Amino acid sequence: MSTFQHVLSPAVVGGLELKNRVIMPPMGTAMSTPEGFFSERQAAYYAERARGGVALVVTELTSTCTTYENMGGLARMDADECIPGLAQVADAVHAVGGLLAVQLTPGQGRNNPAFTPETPPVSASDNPSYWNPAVLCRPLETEEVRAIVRSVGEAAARCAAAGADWIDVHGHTGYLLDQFLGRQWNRRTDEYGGSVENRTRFATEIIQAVKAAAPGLPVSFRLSVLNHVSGGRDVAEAQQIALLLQEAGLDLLMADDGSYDAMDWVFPPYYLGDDCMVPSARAMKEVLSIPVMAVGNLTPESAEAVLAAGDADFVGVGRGHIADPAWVGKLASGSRADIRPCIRCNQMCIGNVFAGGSLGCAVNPEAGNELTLSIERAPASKRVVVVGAGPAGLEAARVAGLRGHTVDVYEQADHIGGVLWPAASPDFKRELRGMVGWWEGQLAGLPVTVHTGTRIDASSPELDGADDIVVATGSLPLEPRIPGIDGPNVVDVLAAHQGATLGHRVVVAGGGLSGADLALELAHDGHDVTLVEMADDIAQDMLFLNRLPLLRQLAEADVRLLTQHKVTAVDASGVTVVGPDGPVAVEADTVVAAFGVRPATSLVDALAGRSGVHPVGDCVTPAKVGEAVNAGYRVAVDL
């Protein structure tokens, strides 16, 4: 029996019955056709989430007008020729019992990267472009604003013709509509500027246009309650805006936070913790009579608590549905432990899209690849040996087991998880550690046997008779030739994560992701921490939007950063570093070596020439968790 009674309870919004309180909010996929039409790939992606039980699937932001902006890369609904593509998405979602909403955007404004000297970005006022502050936006003329309002209504009518069940208006995170709402961006003197009511007029006219053009379809609006930028609105003003939206006929408000100028709030990484935007939903609930949806790093347990407390009427679970499309269905069946955790890394969902690719997932390789990747039963069962129980090895074992192979996993440590175990020791990374428990639970029901405390070399009898050997032996720490680096006051970064005894004053030597995360964890635990990095900046191997809260929290925790400094010696009193101004002595009780890693290739080299050997993960090239998981999946799906 499920204990998630509030999450799973049905509801009605705008006359539409929803089977539970979970909505998959809009997230970019970059899977549209080159013409901007919804694609078969998107249809499969959205249908898989609908099949998993979510009450409502909302598409990514979809352009309604290309007259004033180049909206390349986005899905479009600005012409009738766009209807068939969306219709195939709606049909696919409906075929599995789901409901589909389309998020319509009137524009990107200053957030639009696709501008030229001939066609500068547009905005409410002459705001600097987010991507190039030296470029000023062209303020939209009053009649142009009205034309955009009409375009949204026309797009809504096309959505209805395509079979959409709901329209969502994209009004958040500092995009064009938010630029009209925000006093920091709107300095207009016409009917769309000045008072809160005037600044909200663009939004209320859009809601009314959608209602008129697509009668009977519920309309939601996604509002960033707090933009987290200087001069931005406060909660009181957000409440005023929300009330005006409600008066315009809105059926549901999606409450979140952030803007491109505070990017980490748009895509909250693990540093922001659970339920980071729930206060904004709670503030909207205080004044609205229509339903409110909360978002922001919600877990099943916290989603239930938010609904039970009355802080929101619905919960939006976005990246959680990328990681596990059956998020809701598993709760309904009482299988909470089977939900694959979203590790909030942003690496292959948001990161891929920002890098010019399409959506993927660090922990779910099938996300975005529903048409091409699936786990099928193998034509014949093999004996597969996996050496190493880190993320690549565990995923390879899981997939091989699902395909019907008999799998033995050998791990020289006394526990599984590989580098995840120590790396996920900070509380803010508990979802990452949750992956270890998830794999453990999945393997328990498969023909997979895990042997811990077992070291494997090329002559080990455990390899005898194996049809395929997956080598996932991970990496080894780099050991620079620094005097004193082998001293008793020096601890490896992984040992530090695992609870090695450390003094009060700690120098972390190496400012990559592992060293920076440890520095933050130690500072939270009360240590006096100095982070030394020879490059110009720390954590340069991180996705940029994840670095923002890391740097902010390191500053708040008073971690001393010594960039452009190289450790040249270690002694009992601490370290000597050399920077632009010469040598500096940094006193420390403990020095943590976090200089990076190199592939652990000894077994790969020893097995060279043997058939059926598949090196995978860090023993090939040290990388992030997502690369390891995806590589393990792809090796095993072809065995």
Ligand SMILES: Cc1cc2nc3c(=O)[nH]c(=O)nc-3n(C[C@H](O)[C@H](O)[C@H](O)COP(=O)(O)O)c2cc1C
Second form
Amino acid sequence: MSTFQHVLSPAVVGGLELKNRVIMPPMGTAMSTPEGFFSERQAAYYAERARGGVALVVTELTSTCTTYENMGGLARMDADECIPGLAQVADAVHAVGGLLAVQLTPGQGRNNPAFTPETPPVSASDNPSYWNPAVLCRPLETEEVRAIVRSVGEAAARCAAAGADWIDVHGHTGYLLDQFLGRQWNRRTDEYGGSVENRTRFATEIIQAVKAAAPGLPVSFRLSVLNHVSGGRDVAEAQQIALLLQEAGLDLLMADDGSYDAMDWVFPPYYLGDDCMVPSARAMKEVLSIPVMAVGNLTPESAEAVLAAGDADFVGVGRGHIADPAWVGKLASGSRADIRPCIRCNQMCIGNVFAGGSLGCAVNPEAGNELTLSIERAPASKRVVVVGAGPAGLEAARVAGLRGHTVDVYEQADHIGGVLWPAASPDFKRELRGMVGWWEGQLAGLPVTVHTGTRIDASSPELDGADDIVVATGSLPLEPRIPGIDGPNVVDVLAAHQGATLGHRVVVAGGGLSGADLALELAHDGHDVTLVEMADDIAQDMLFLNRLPLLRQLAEADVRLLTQHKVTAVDASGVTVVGPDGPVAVEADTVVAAFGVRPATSLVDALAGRSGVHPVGDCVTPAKVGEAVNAGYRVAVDL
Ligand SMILES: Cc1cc2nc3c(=O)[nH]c(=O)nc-3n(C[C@H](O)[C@H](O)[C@H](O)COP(=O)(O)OP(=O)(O)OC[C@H]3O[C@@H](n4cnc5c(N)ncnc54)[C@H](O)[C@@H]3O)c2cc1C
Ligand SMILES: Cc1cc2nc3c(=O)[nH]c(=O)nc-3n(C[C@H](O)[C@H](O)[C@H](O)COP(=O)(O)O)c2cc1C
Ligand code: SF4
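Form predicted in complex with the ligand, following the form predicted alone:
Once more the chain from above appears, this time first in line as the rest of the complex follows.
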């Protein structure tokens, strides 16, 4: 019997048979055509996930009505001309044995970033726009709400005509529908406001409209049990709402948490830990008779445990499927260790989308690029040398090995992983550390030999005869000229991660991602920590939504933040910092230097003029794991 017997067991929802208990929940790709039609690129992206074995692929939020809101670049199903685009997605998913659900959104409301003076954001009431609180939303007229209900039904009929198998209603995380559900946003006096029944009416009418327009298709609903905003609903009210949705004919409830005002719950970063929203699913299971899906930072093991415990009937694995489309297939074939972990960084999936690009992935360069990127066998096998076994070098070696090249990786340290190995020592970064184990496993079956404890310079004989040299030597710490910085009480951030002896009182000098994460880890370990940063704010190199839980957790762990302060001296008693009010002495037993890094360019410089040399990763421009992995992949796919 498989270890993942619950995950892999089939089930029937609304008359539709699902081959296992894993659903890929909706995730915006920003890959539709400029007209808002589903594209060939989306078809390839979704089909790849279906091919990987997931029971149901749910599309991203798809607009049903563009009359009252400017829907920006969203996919839409508000007209018959949208049907062919979706049909190509459905055909592609069906061709590989998958099932397709379409997530229909009646609107974004105050979450909509694309409003204009001519098309202001709309909402249940005159709520402030999330993106610009100075702008108040226009409350929808009662007739307009009814028109939107009709639009969802009409869109559902188009989805059915395009071949979709299921409709999901986008009711969560403070989008328009949730602005009606939530008392903190709904101050209406018509039949869509007031009591829980009235606030839920928009949602129940939508479910009924979908059922009537697309008979036979199961309907699910995404409900954020807790919005994590003040004045928001509690679990008891969420249960009441869920029961009303069930009465309206719902087939499955997808339970999560959050809102744009608590955006870390919508896209939970590593700080939120495993299974962060399972309690909400469990609360729904307590009252509902229809199936419930749990979602949020699930691992294969925790997904199995959640199902075995009866906390949910299905598990949603979202970013896990961006990172590895064959998440389910690998479990089914007994290859759990081959699943490439999502490192919960949000960097290139939602990070790209918020930055105006389209979905990608920090650890899977092919995500969103299924039509253009694939690893093909090279026409002739070459001898490739990779210098440096950090993320850039390891990914280059993996891809080169898969292409049939003979690869030697040389690493000066006695372990692989580069900066990642020490940097991912905090428990909250264990998925990041898991990447190192993943590369180790992947390289084992390839023509790749890893030589640790071997430092390479331009005259090293190991480079002789190499057709191509991938230089992935990473970075070196920045060492600002500060009196006392070379004292015995000063420790580098990586040494601190690697278990250097630290006193009780620690000053972390440098409040970028690396310093801030270390400060949090040390505070968790019981140290008294002060984080000093000369800029106005800490962790400005992080995605804004990842910073939310970081700042919250630093505060909970009593880490003192000293921003706008520059370290000017270190001595045996601690540091002197200078801020807007002049110099301040901060006592510390240990000072951790986390001033950032600079590219380690010496080997690249020394090999200048030699052909076939490819610098990648931090040794070109220090960034993050995503940039290093993507650069390593892209160089090797062309060797
Ligand atoms: C403290 C810290 C925390 C971080 N946390 C995160 C995070 O949470 N998320 C994130 O995305 N990014 C994080 N980063 C950044 C991320 O780790 C780097 O961007 C990434 O590791 C760069 O990969 P790379 O392969 O280019 O270089 P590296 O990881 O630096 O690897 C380079 C490797 O080359 C080896 N090497 C160098 N010269 C030679 C030589 N001459 N011969 C042989 N071997 C050599 C080095 O020993 C090293 O192992 C963090 C960085 C630090 C410093
Ligand atoms: C890039 C991205 C886009 C998302 N877009 C949507 C969306 O369109 N509709 C939706 O209901 N949820 C959306 N979500 C939330 C996911 O469905 C899911 O709840 C979340 O990623 C947590 O699950 P995970 O930890 O398995 O990724 C999105 C998440 C990501 C990462
Ligand atoms: S970009 Fe990061 S969070 Fe997003 S899917 Fe990839 S690894 Fe996961």
